[in-house]
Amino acid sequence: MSDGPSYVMPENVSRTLGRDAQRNNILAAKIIADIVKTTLGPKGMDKMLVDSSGNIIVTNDGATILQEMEIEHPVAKMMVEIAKTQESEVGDGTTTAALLAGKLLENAEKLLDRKIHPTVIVKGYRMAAEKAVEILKSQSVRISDESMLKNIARTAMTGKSAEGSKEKLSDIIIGAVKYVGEGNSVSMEDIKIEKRKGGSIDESELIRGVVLDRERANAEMPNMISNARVLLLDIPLEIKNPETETRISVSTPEQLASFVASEEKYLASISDKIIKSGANVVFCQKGIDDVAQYYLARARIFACRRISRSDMEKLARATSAKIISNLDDLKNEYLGSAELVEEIRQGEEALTYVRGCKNPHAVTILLRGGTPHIIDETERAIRDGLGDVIAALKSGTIVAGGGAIEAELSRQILGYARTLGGREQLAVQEFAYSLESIPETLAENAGLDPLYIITELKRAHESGKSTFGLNLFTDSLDNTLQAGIVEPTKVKLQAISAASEAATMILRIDDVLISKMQKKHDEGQYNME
């Protein structure tokens, strides 16, 4: 046997072991949490993100910030996944989830320094998370009226650039949710958000129907149809191109004229079927030939072409029309209805409005604003509000906001920790202290003294005021449930669940192997070992 060194892994693989790996991972998570920390709450600050092309995003939405950032560290990418999961599941609470995960790992580091094994910490965190879910459910309040839903929407939008118009926007959100369904049937897919530059946020409106970023196919068509009978087609109103290369041999002018005439005859026949159906508005997913446009325009039919599949589905839900794939199957009952279909042009841009649908299961929120950045941030605020309201409707319960529920969870989990034995008790205590980071950050971002606020908040909760939290409109402690500062229980459940799961996964990692790109100089190629 040779006494020389044995190489198991290639040279381009870097390895971090044991405590160093844990410290490195925890540091990455803390950095991500610190990035979004200042955006939390109604007085949080905004971030400006500039990509390599010079595109600018100004936002305080945690999910947008983390998704748009270019991140290399694998644990930091896991933190971004928390935000994505939170956003996809409930539509809000991403900053809370990321901040809580970072704090759980920061507090776990203190226990690691005291020689407490990661598996003990993981067990304690899991016990605390289960207890937190139990307490959350017991502290939840049933939604009794529409005003509670409006409070949820207002709370979600507070602190965004759209805050000045939150009354108007919260009415739009509640109206949209009421139209598209009740309870568990409500879906974000049924609510379209269309953006247009110009005007103010207060000019945004809810359309009981669908707004399309399309104009009529032909200028000779009417630009407005009342009592619309809507036909939806996913077939082309044009001559199909052959799938393989095809040659047509024409030797005389008569043959050419006959060929052109046969094409026109076909287009006239399909146009005639549409005209006889009684439809006066046609939305086509594919193209519409110039000849078909002529016949439809002559029959005073409004037609739009190249409508996206998602918009076609929304039109079907809004107008109660069926999407037709064969004109021979066309029946009168397959047509939808709307009070008004019209094209409205502003400058060079045109929008088609399908308004006044009787029982719409799809609606459109038309957002306006002075600049693209304002409109985009308003859209993010609307999506947060919609996500919160839909989550509240699905769970049927809410909790007090302003850090009140986190303060109560912390108090009760600390009491639970005192009933435990062994080292898991210490992990449960650190979980409870981590929850205090939410009201602490809210106070810090509002320019208040975090230490004083946390002390007073603890005193209030110890005296039985379980719904007391930070009312940052008055910069004081208040009964936030009565003040209308509320959040859906589902958002908090998901945030605590996602944060604790991510923290426990990261804590269990004690060896990090990273393969780096290696350049083969002699071949001028890259190779990943």
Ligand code: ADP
Contents of the next structure:
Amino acid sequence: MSDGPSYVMPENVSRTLGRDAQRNNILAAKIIADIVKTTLGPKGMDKMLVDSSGNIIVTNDGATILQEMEIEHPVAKMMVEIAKTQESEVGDGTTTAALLAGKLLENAEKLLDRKIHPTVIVKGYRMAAEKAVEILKSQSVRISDESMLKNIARTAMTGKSAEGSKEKLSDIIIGAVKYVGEGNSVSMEDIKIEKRKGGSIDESELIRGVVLDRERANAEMPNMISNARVLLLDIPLEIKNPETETRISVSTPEQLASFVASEEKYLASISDKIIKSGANVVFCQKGIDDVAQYYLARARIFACRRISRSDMEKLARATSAKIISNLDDLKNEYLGSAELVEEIRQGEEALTYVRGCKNPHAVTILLRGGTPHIIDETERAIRDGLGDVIAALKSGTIVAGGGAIEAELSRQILGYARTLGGREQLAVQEFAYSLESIPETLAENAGLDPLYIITELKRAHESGKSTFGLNLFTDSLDNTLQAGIVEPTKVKLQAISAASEAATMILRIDDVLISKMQKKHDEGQYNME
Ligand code: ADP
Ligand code: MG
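Now show me the form predicted together with the named molecule; what you just gave was the form predicted on its own.
Below is the whole assembly, all chains and molecules, this chain first.
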């Protein structure tokens, strides 16, 4: 054994240890939370994001902001993951989740400064999170009628750019969810959002069936088919495929003619297979050659080409068709059905409507708006609303919004902390204080005095007004449950558990090893393995 230092890691690994690692990580998380903070709530501001190729996004949506930013710090990336999970699990509450995680870490730092060990904090946070779930359930109210659902949709959209049309849009959301199904069977998958530039948001509409941003491949084809038998193809109805194009050398005119003839023969034969299948509508994910178009048109078949994969999947669900990749094993039962397939032209634009689908659950929200930025932001607001209404239907319960539920959770968790001995008590308390950051930020973003609001809010909750929160329609403290400012329990459950899981995970890290050489090719990500 030599006495010299032993190098176990390559030089290019930078290492941060112990308290420094924690300090860095907490700082990164706080920065992320601060970025989304000003967007929280109906009076939150929007952010303008411009990417390296100059594309502009104007948004208020926490998940979108974090996803679009080029974030490098590994802990900051974990914060982005919280927002993404929240978005995919429940579709709303992303800002709340990120903000809460940041606050939990900020408050943990105070305890670390007081030499309280991270494992103690982690334990306290876990105990508090479990308690929070219990309290959330006891504070939940069952949904009794449709007006409550509408309130949820409205609350989700308040303060977004869709605000001006929120009545119309919440009707569309409720209608879509109603068509799609009941209770647990509701799925976002059945709802298609089709965006169209031109007109105003108020001209948006809900259509039963699937609407495609496509016209028929050839004007010779019929523009309307009733009793449609729908074939879905994900292979090209053409010969040349740009990816596999090969060179063919022809030296004589005869050779060329025979080559063209054989090509045409092939196209005729595949068209024939389609015609024989009994299909009268074809949706193809790839291209359709002119020759194939000619044969299909002659057989009075309506065909659209270059349909996106996600639309193909929606069509499959809606019409009960199977997506076919091989025309040789075409069976009749693979065809789907719809009462009517038609192309509708309005000026320059043409859309294809597939109505009266076999599966009555398929619906399309046709969104209109003046500019792409407005349409995109409206879509995000609608997705939040849909996510919330679906989440509310699934769990069947709601809680009071405007910071009411957070204030009540905070009060009850503080009470719980007092029953505990040991140092975990301090962590449970900090968890409770962290929750206050939601009403506090709502007030701050609305230009109200956060200190005053929090004091008054606490007083109200101490006196048993458990559904009191901030009503930002009137800028006053109010029974938000009665005022219709409500959110699904599920969104809050997910936000609190995601935030505390992320915070505790980050707190348990005391050694960060970053290998600098292995920057992943073009993304510039650190390799954390
Ligand atoms: P998130 O991404 O967390 O959903 P939002 O910007 O959508 O963030 O804000 C949600 C918060 O705004 C919730 O706490 C909700 O209760 C609150 N909120 C919505 N509408 C109102 C209102 N009219 N008055 C007070 N608070 C509201
Ligand atoms: Mg929201």
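Definition used throughout: the rigid core is the maximal C-alpha set that superposes within 1.5 Å between two forms. Residue numbers count along the first chain shown, from 1. Every value quoted in this text rests on a predicted model; they were computed, and no experiment measured them.
Colleague: Determine whether residue 324 and residue 375 are assigned to the same rigid part when the chain is split into two bodies between the two forms.
Modeller: They fall in different rigid parts.
Colleague: Going from one form to the other, how many degrees does the smaller rigid part rotate between the two forms?
Modeller: About the larger part, the smaller one turns by 21 degrees.
Colleague: Fit the two forms on their core, then tell me the C-alpha shift of residue 307 between the two forms in angstrom.
Modeller: Rounded to one decimal, the shift is 3.4 Å.
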